[in-house]
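Just one chain follows, in the form predicted alone, and it is written as structure tokens.
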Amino acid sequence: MNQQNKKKQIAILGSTGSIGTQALQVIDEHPELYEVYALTANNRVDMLIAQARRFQPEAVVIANEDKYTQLKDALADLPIKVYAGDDALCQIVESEPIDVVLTAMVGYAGLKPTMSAIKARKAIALANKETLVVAGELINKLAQQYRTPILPVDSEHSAVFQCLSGEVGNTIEKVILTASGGPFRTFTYEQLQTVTPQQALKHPNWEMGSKITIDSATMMNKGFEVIEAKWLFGVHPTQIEVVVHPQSVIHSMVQFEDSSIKAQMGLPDMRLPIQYAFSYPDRVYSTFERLDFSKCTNLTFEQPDTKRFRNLALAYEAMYRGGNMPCIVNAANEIVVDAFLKGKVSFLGMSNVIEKTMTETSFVISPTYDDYVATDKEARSIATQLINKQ
């Protein structure tokens, strides 16, 4: 029993997405340093069924109450707890048992549970970018109040954080975000024109879910992580700095003021920063292929194009203006994103459409909880309007 109770018991928020899955690997390839307390999902309950057969957790949450019926129903033999609903994500969150809760939901749902855990005081394992691109502010705060460590599971802010350790009182002078520079790197501004959302998701080196590979091959994903660098390491806009490299081993790099950077390297796995996450701050043996520097003979970097790229250059006016101008570019994106995928917008459409969202949308300098899910809904309404009436 005792052996039982060194286990670390983690939640994991998302489990059916591309992340969630992945840590599902990493606990799997570990049953003697983790165990699965609680899993959730959206929607996709047959896969959380499965997941839940397979790990035993103590509880699953699936967020569509329609869905409860048929969950409950299929793990009936089973000695699982059984929740649905958004407030069941909050609270499941806070069970005592939780050691760590690894937050991999895709987009704003994602910000009220990890607001819940980190008062709970559990340790968050921060793969949910929209948590700290609406609202890095609360969360600060938040996680001060609580003392409640936020890990970034992020392979470029897992790369930062990775190369900060053993730096306590050492001055940053640049954090520097590497960038796959997505699908359409070497396209023109005339090509970008007639992307299809079939040509977009196709990214040329990780596999993620659809939201996260546009937002790739747009460059917002590298916006977002900007806002969030900001936010994780306490570095001014200023000292964000990204840089296009198409290989993805560099993952990031972080410049000192004696000129030294230190880089993080290793192939594309986003296990590698999930299971840093978990151990931290141990590490521990992993099966992951290694990097052969035989093969692997050519490094390059590049600028980012930001007329080409556009929603680059919003994030980081966003991230300026302060506020909750990066919560109206969530927003505005998540809808944006949705209606490309259904071919309602165009590829370089999305970033107009971001833009007057920006303009249109009340900007609050100073906002509270409920300012972020006010300006949440407005942003989406206006983003939705400016769609329809193109």
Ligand code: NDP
Second form
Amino acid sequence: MNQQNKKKQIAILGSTGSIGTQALQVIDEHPELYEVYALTANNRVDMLIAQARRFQPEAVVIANEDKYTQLKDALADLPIKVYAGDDALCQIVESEPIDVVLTAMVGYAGLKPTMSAIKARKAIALANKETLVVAGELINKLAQQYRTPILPVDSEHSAVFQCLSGEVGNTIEKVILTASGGPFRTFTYEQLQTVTPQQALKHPNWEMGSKITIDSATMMNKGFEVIEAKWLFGVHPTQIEVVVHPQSVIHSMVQFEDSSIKAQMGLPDMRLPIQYAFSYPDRVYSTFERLDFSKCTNLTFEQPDTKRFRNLALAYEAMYRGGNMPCIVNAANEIVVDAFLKGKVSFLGMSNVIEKTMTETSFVISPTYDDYVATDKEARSIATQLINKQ
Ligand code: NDP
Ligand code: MG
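Could I have the structure of this protein in the form predicted together with the ligand, to go alongside the form predicted alone above?
Up next: the whole complex, starting with the chain shown before.
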């Protein structure tokens, strides 16, 4: 915040999505603390219009330029600035009054505007994990250079972040990320061969956008979160462990060198990590449902199975190989998830395409931003060809 008692000015990249709409609920609950400065979307223009009328931001941006006229006309009676296109997303986050940029866009598209926000020294509430998967090293360097805080919104990383509060200087032995295991946790390999997008879109514990819901079903989401944890918390890959915990009550844990383990718990509700990123380092009151131990009597844990969920192993491999390999995996994954949702590739076929794309795309050990852009393009093209060849 620039001044005491000033409301935090928040820009939401991807306000029409699952995280974006929940962030607006948090802001709505705390009008004395937070104000919406900018809202952005890609296609869902009607929802963006409704949000703009309700929250009266300074500006709105629609990434898809074809929707500009519709948006502009619908808000003509209000003093809201209206912009369109990818460049406008990068420019809007630089606006002087903004304190926090919530990156709630999905996929690689979040990388560039996040870089702009870091360079403009805005606190980043980071939901868009793909940014750290693709270019974690570059993002960390930029954040250091511009002294920009990155506050995790992903529930596991918010949990770790909360466990680390008050532990400055203490040695972390292990970061333990919990995973629900997704809708197919108990399925056999044979059963996985025929699962449909409709089945995969039914997550047992969380309501999320379609891309991350499929990533949760394949456990690529957990693989991405391992990479995300490496960059956020500066731990070595060998220090990051995944444990399947189907109840999603423990959101993640940290083990310290004295053997003590701290866990952060609560009912699964993304509004809490969103609110914590907004209020950090303070906590503020919420009306969210409380965990009731008379109802929650059974917390269980099991090991992840990387034979049935190969994407988790592929993400670990990409992390160990480093360079542009996680960028390759991310690009291939975005292509296969889209193809799976359209019925063009099977559930298990997704891992095959990702694995082949990893071997066929040019490897770069110390990528620059331009290398990431080229890698993303090359890997998408290879993955698309592999799907079309099947
Ligand atoms: P959704 O699909 O629900 O929402 C995505 C948002 O991004 C929408 O506002 C969408 O606009 C916008 N968007 C999509 N593509 C583009 C683009 N090319 N350019 C500009 N804007 C775009 O996703 P989620 O809210 O579920 O997830 C958002 C991010 O948060 C992801 O990175 C995900 O991994 C991460 N995350 C999500 C969690 C969750 O519970 N949902 C939990 C932890 C992390 P439009 O609506 O117009 O298409
Ligand atoms: Mg998560």
